[in-house]
Each structure stands twice: as C-alpha cells, then as structure tokens.
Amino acid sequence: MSYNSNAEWNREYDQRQQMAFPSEYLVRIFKGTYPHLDLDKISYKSKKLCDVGCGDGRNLVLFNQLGFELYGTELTHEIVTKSTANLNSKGIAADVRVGKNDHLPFDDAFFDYAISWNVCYYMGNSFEFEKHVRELQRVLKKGGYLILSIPKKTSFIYSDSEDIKSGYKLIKNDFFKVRNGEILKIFEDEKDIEKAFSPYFGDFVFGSIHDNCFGLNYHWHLVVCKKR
C-alpha cells in the first residue's frame, strides 16, 4: 500500500485531544537574547507571520502573545479546521489554509516573518527542494525573516532510512509510525543547508540542538536568515 502522507498526518492529529505546547526553541529564538542572534522584540507588533505547517496552532499561541497578525498552512482541510478550532477556543485569530511547501496559499511579498519548523524538508512525491526555498522567499517581503529547524543526518527521524537519490532519504522506520514512506530532505550540515537558501537568502546564523531525549536523537539544525 502506498503512502499517503494526508490521511497519516489527518490521523495523527485526529488522536490528540489538546493542544500541544509552543516549541522551547521558538520561545528562545524570539523571546532570547544571544551573542549571534537578538531579534528587534519592539518590532513584533502588527508584522504578519507565516507559520508554513503550524500543526495543531501551538506555536501560533506563542506568536499571537508576541503581538504578530497570524497565518499559517496545513495539508489538509481537516488539519486546518482543527488548528483553527484550537486557536478559536483560546480566542486566537488566525487566517490558516490549506498549502503544501511548494504552494503557499499568499501573495508575493506578503510576510515580514515565515516560520518552517519541521517542515521544509517533507517532499511528499518531488526531488526538487529548490521550489521550497523559492516559495518561502516569494511570499517573504524583502528583508523578511525566514526561521527553520533542520534535522541532522543524525536524528532519530532518518534511524534505518533508505538514500533514494543524492540528498533525499525514504523514511522507514519511524519512532512514531506517521512518516513511514515519507521522502526527506537531507543535509550534511551547515554549509550545506547555507547553500539550499543562499540564492535566495543571507545573513545567516545558526544554532543547534544535541540532544538525547530518553533515547531519541533530537538533533537539529536551528537558521534565523533573511530574505536578500
């Protein structure tokens, strides 16, 4: 049978009964202070942001708190009327369509932030990871900022995946049973991912997450880079 990534992520997130809480990472990010990355907090009030597969909304709490005009995308209508429904029920405003990577249901030049958390990698059926970067910054105003997290080659999620092409993994033993039969992105590092955006986008900075969780390998790539 092959995989159909709708009905996996529709079931998925059908079974949760609550709202998960906001990334830590993006707390950190948009909330911290660091030595290579010290976003203009004053600035957050009224600038629309894209949250390109928001899941359920969590993080879209965190950014609503932040004072941001809220967007966001999901796979599905079904995804989109959960997520929506969340929001609502803590009072949240947020316009959230149905989008892929590759199609992002907005105008050009439409963000001052988008936010790809666990996202830009997920191919569904393509090998051309170029029409993800492309569709992130098209819909980014110049200067915008696009924020992502990358696994590492050595996270749990690529655990037993098959190399199907140069850069791009098969995933098939997933911890959580959703993205078996997933094709992924896959960087070798830093560099490697500076080069994916660099025609597109600058200023790069990175942080990185190390992390054994209990037995899982959550190991990241974190970019905050801006728009050219």
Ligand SMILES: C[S@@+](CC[C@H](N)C(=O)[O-])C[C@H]1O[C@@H](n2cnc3c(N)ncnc32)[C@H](O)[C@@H]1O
Contents of the next structure:
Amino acid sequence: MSYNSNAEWNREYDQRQQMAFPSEYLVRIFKGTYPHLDLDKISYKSKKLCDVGCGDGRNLVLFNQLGFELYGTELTHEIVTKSTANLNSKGIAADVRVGKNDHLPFDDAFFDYAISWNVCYYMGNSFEFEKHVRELQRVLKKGGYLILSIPKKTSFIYSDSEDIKSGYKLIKNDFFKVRNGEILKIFEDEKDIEKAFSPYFGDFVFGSIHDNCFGLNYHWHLVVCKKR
Ligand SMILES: C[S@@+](CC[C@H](N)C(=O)[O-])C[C@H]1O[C@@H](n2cnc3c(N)ncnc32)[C@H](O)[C@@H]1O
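Any chance you could show the form predicted in complex with the ligand after that form predicted alone?
Following is the full complex, with the preceding chain placed first.
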C-alpha cells in the first residue's frame, strides 16, 4: 500500500497521551547567548510567530512564554484539534490551521518569525523543495527570521533509505515507524542548505547537533536566517 502521511501522523499523535517538552535547542536559540547568534530577546513580545508542522504544540508552549503571538500549521484537522486542545488546556491561545510545507494558509508578509522544526524537508509526493522555500518566504515579513532544524545526512532518519532522485530519499527503516514510504529532502552540508534558501534568505548562521543518543545518531543542522 502506498504511504499516506496524513494517516501515519494522525496515528502517531493519536497514541500520544501527553504533550512532549519543548526542544532544548529552541530554548537555546531563543534564550541563549552564543558567538554567532544575535536574536534580540527584548523584541519577542507580541511578534507574530508561525510554527509550521507544530505537532502536539510542544514548542508553542515555549513561544508563549517568550511573549509571541502564536500561529501554527499541521497536516490534518485531527492533529490541529489535538494540538489546539493541548495548548488550551494550559491556558494558551494559538491559531493553528491545516497546512503543508507547500501551502501555508496565511497572508503574505504576515509573520515576524517562522519556525520549521524538523518539518521543511517532508516532501509528501513532490520533488519541489523550492516550493517550500518560496512559501516560507511568502508568509514572512522582510527581515523576518526563519529558524530550521534539518537532519544531517548521517542522521538515523536516513539509515537504509533509498536514493530516489538527486537530493531526495525514500525512507525505508524509520526507527519510529512513522516515515516508512515518505520522501525526504536530504542536504549534503550547510553550503547545500544555504544554496537552497539563499534566493530569498540571507544572514545565515549555523549550529550543529552531533549526538549519539543511546544508539540513535542524532545528527542535525540548526539554521537561523533572515528574509531579504
Ligand atoms: C518530526 S515531526 C516535528 C513536529 C514538531 N515540529 C515538533 O518539533 O515536535 C514532523 C511534523 O511534520 C508534519 N508534516 C509531515 N509532512 C508534512 C508536510 N508535507 N508539510 C507540513 N508538515 C508536515 C507532521 O505532521 C509532523 O507533525
């Protein structure tokens, strides 16, 4: 049977009893002080932020604490309902809508920040990553921040995957058993990421996670850039 990402992710979130904690690396990006990262921490209040593919809403809890006005997208009505309910149960209001990487249901130049935390490389059935880049820039204001987390090519996500086309992998052995059959965009390195986003984005800074997390190669690129 062919892969149905909506059904797989519905099943994944349906079986989760509790909301996960926010990503520690987003805490670092937004609250930490680092040589190459210069986010103006005073300016978060009331800025519009979109968490694309927000999942159970875990990172929106952090963004709420930082003072952002919250928006998000997810693949299906079921996941949107669940993440909204998770947030409401904590007294947090967020406008979460059904949307995909190639279609974000928001006006042009609406956001100050767009987050794509382990999401922008999910292709569905397409091989047009440029559409994802264009859509992220469309909804951002000029000078708005784009913050990404993307697996390195050595990440566990790609183990036993198949080269289906240059720059794209068919996932075949997902440890978490959600992505088997999904097409993911894969990047060679930071330069390759910068090349893909640079038609619309500049001021790139990169971080890197290279952990052996109890047997999982947790290898990730962290990217902060700004819409030109
Ligand atoms: C690895 S999870 C990350 C979720 C969330 N950002 C987090 O950090 O917890 C990937 C998410 O991307 C969503 N997703 C899958 N395919 C997508 C697509 N084509 N466009 C947008 N989101 C997608 C899934 O529903 C899932 O919630």
